[in-house]
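Only one chain is given next, in structure tokens, and it is the form predicted alone.
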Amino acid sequence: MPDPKTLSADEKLRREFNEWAEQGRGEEMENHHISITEQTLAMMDLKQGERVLDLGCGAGWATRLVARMVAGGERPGQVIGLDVADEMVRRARANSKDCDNALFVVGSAQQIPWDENFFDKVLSVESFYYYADQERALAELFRVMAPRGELYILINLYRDNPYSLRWASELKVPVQARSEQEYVDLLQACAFEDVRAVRVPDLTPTPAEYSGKWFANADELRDFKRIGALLLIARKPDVESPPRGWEVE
């Protein structure tokens, strides 16, 4: 059995999230993140016929939401759900048999198995902070996005929401905890334009009494929801990317 210390970052993610999949936690994410995701989808202004990548798709619940919104059009709308965890992808496929315009693929954010200049829009819900090399992931997204394509990265673990940092020590894989400004600077450094950050509050009701492990009381949970998730929005310039000339080791 390989020494966990020698595993690649992607292999660590694959193992961890395969365990999550087997525990049914991929499907649970819909209940945890539906409010912030629906608000993000409204901002994306998805249209029939668009090609969309759902990066870090998990069990595929957000992929299916997008697929219904882009279905139809002269050029049939299509959504590709990509995840490094093969068990998550297996469950996404099983849960999406009636969704004809969604395709689920096993792959890494560091080496996206897709052609250049393809996707009109990219959505990533609650996965980007897991990527060990965020610069390379952004370079890959830039490559597969169509000229003037739009990027939407939604995360609720970031430095400006201190409540979310409590989870980092409990996770079995490393996470990136950048600030809002650091993310904006990173996207700009990776050649994206029209970069902006938006806070997306969680609009789900907060119970009068809180008995979970992450917050001291309902007031803390309410404050966490008020601060909200961080939505990073950016656009690829009106340029075409050349074919990739390298492979990730």
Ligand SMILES: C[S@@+](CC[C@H](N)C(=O)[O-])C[C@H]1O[C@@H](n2cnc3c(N)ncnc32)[C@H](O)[C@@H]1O
Contents of the next structure:
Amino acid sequence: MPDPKTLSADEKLRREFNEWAEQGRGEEMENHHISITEQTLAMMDLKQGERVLDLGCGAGWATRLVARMVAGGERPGQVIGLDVADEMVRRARANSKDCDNALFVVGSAQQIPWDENFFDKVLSVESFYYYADQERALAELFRVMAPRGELYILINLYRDNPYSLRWASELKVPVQARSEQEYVDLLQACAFEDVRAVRVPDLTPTPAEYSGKWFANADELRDFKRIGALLLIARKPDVESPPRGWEVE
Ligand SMILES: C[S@@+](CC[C@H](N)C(=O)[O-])C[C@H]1O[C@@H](n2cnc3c(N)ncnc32)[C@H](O)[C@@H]1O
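Okay, that was the form predicted alone. Show me the form predicted in complex with the ligand next.
Whole complex next, starting from this chain.
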């Protein structure tokens, strides 16, 4: 049994999220993320025939929503759900037997197993803050996105929503807690264009009484939902990325 201290960051994430998957948490996350995801999908303006990547797809519920929106078209629309946790991917496949334009792949955001210049749009829901090397993940996204492709990264955990930092210390894997401005700067430094940050409130009703452990009372929970998730939007410039392995001599 390898010493957990020497495991790679991705292997730690794989093990952690495989446990979540075995506990049924992959499917449960739909209830927690559906409101912010639906608002994001509306902004993505998905069209028939588009090729979409769902990065950190979990049990695949959002992948299937996207698949329905891009189905059809002269060049059939398709969506790839990618996740580092193989048990999440196994469940996503089992949950998606009726969905013939979604494909689920095991792999890391830091080494995306796909061709250059392929995806018209990328969606990533509640996954990006887990990546140990976010710059490398952005470089990989840039590589696999089509020229003028659009990136939509949605995260609930970021520095400007102080409530969200409460659960960072309870997670068994490290997380990044950058601010909105730091993320905007990072996307620009990674050569993305038209970088914007939008706040997406959680519009689900809040019960009158709160009995969970993260908030002191229902008012705090309401405030957390009002501050909302951070949606980072960016575009790849109108350039083709060279194939992987291309280097300046
Ligand atoms: C909080 S869950 C969200 C899952 C799904 N997007 C949803 O909203 O239900 C985070 C997901 O990101 C995946 N993930 C974490 N690190 C990853 C990485 N480096 N590459 C790919 N996926 C990763 C996890 O395995 C997990 O399924």
